[in-house]
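Listed next as C-alpha cells is one chain, alone, in the form predicted on its own.
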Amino acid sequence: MSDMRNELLTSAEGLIRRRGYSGFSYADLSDRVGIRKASIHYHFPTKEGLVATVLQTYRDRYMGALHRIEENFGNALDRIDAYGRLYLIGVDKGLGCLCAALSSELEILPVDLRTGTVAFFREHLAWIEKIYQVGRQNAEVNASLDDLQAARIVVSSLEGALMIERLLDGSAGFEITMKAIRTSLSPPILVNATRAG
C-alpha cells in the first residue's frame, strides 16, 4: 500500500472518529493531508469506498490486537483488562471508537458500512464471550454471569466510558470504569464464616 494511501486512511479514520460519517468531506481530508481532492478521488473514487476501507482496516487492526492479547495474557481478567486498554489509547488521543461514531448514524449509512459496523461489534462480543467461557472453566471469573452477559457488560461499558471520558476526566475516569469492570467480573471472595478454635 502506498504511503499516500496509508496517510489518507489514517487521516480519514481520525476525522470519522471525531466527526462521524456525515461530518467530514473530501475537502476536509484534502486540507488535512495537503493534496487536491482529485488526488483523493484517484485513490478512493467514492466516500463510501474510502470509509469502507477505513472500517475494514480498523477491524483488521483490532483482530490482530485480540490475537496478541491471547498470546500475551493467560488469565481471563487480564485479557479483558488488556482489551480495555485498547480503548484507552482512544481516550488519550481524544478519539472515539470508529464504529461507535458510525453507529450513531446507522440510519443514513450505506448498507455495506452498516453491515461492517455491526460485524465489528459482533466480533468483539464473540471474543469476550470466548474469553469469559474459558475463564469460567478455569474459575478465573464470576460464574454467576454467563458469557453473553459478561460480553455485553464489557463492550457497552468501555464504549460508554470512551464517549463520556473524552468530555469528563480522560484516562483517569476511564481507569475507574476499567476497575469497576474487573471487580464485577471477578470471582466472589469466599469468607470463612467459622471461627478458629
Second form
Number of protein chains: 2
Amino acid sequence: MSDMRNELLTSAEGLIRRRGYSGFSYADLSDRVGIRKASIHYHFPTKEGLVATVLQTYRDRYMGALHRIEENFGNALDRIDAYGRLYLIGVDKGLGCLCAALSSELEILPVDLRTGTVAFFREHLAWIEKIYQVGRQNAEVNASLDDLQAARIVVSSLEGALMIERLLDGSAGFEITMKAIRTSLSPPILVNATRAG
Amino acid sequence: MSDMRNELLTSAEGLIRRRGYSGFSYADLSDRVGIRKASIHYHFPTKEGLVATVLQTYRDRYMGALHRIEENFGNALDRIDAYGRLYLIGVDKGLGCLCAALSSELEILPVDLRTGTVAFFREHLAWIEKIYQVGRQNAEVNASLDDLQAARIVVSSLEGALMIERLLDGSAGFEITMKAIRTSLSPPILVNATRAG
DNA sequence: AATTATCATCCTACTAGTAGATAGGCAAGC
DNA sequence: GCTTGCCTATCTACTAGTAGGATGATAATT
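What would the structure be for the form predicted together with the DNA, rather than the form predicted on its own?
Now the full complex is given, and it begins with the chain already shown.
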C-alpha cells in the first residue's frame, strides 16, 4: 500500500470522526493531503468505497487492540478498563467513534457501510460477553449482571460517554463514567451472602 | 405559531435524527411538507436558525417530560426507569437522539447549536444527579456510586444504547441495557454490611 | 548501453447535480 | 392597502465523479 493511500485513509477517518460522513468532502481531503480532488479519485474512485476501507481498517485496528488486551491483562475488570481506555484516546484527541458518526446518518448510509457498522458493534459486544463470562467463572465480577447485560452496559456507556464528554468535560468527565462502570461490574463488597425471601 | 411552521419543525427534527445535520436539506423538507424550498426560507431564513429552533423545542419537550416524571414517580429507580423509556420511544420509531446526531458533526457545527447541545446534556446530567441524591437519602439506591457517577453512567449508557440498538436489536436490545442500569443502581441485596480492612 | 514500452501517480479542465439562499411577483384576508 | 404565505426563477458555491494529458520511474527490448 502506498504512502498516499494510507495518508488518505488516516485523514478521512479523522474527518469523519469530527464532521460526519456527509460533513466531509473530497475537497477537505485534498486540502489536507496535498493532492488534487481528481487525484484522490485515482486512489479511491468513490466516496463510499473510501469510507468502506476506512471502516474496515478501523474494525481491524480495534480487533487487534482487543487481542492485545487479552494478552496483557488477566483480570476481567482490568481488561474492561483497558478497553475503556481505548475510547479515552478518542476523547483526548477530540475524535468521536467512527461508527457512532456513521450511525447518525443511518437512513442515507450506503448498505455496506451500514453492515460494517453493525458488525463493529457485534464484535465488541461479543468480546465483552466472552471476557465477562471468564470473569464470572473466576469470581472476578458482579454476578448479578449476566454476560449480555454487562456487554451492553459497557459498550453503550463508553460510546455514550465518548460522545458526551467530547462536548462537556473531556477525559475528566470520561473517567467518571469509567469509574462508575468498574464499580457496577465489581463483585459486591464482602458479603455474608444473606438473601431475602 | 402557524401549522406550517410546526410541521417544518417536526419534519426537520425527524430528518436530523435519521440523517444528521449535513445529511438533510431544504429540498428534503420541501418534499415532506409540500411547499417549495423558497417558501421554507420565509419561515426559517437560514438552516442554522431552523435547527436552533428544533433544538430548543427538543430541549423544552425533554424538560417537560422530566418534570412530569418527578410528579408521577416517587422512587428514584422508577424515575430513572421512566427516563430510560423516553429514549425507548426513539428506538421504536427508528429515531436517534437529536443531540447525538449534532455532536457527530461537532467540528462544522454552528456555535449556537453546539452550545445548545452542551446545555441539553448538562440539563440531563443535573436532573439525574438530583434524582439520585434524593434516592440516596431515602436509601433507594446503590450508595457505592456517587451522584456524578450515577448521572454519567445513566445518560451515557442510554445515549449509547439508543445509538447501538437502532442498528442491532431494537427495543429488545435496549431493554437489556435498561435492566443492567437498574441492577447497577439498585442497593446491594440485603447485606450484613461487613467490610474488609 | 541505449532505447522503447508500460505503468503509477499526479495534473488541468470539465460535467451534471445539489446546496443554501435571494429577488421579485401573486393571491387571499383583515 | 398592507401583511401573510406562498410561488417561479435565479444565484453562487459546492458536491462527487469523469476525461484526457503530463511526468517520471521501472521493465523490456534491441
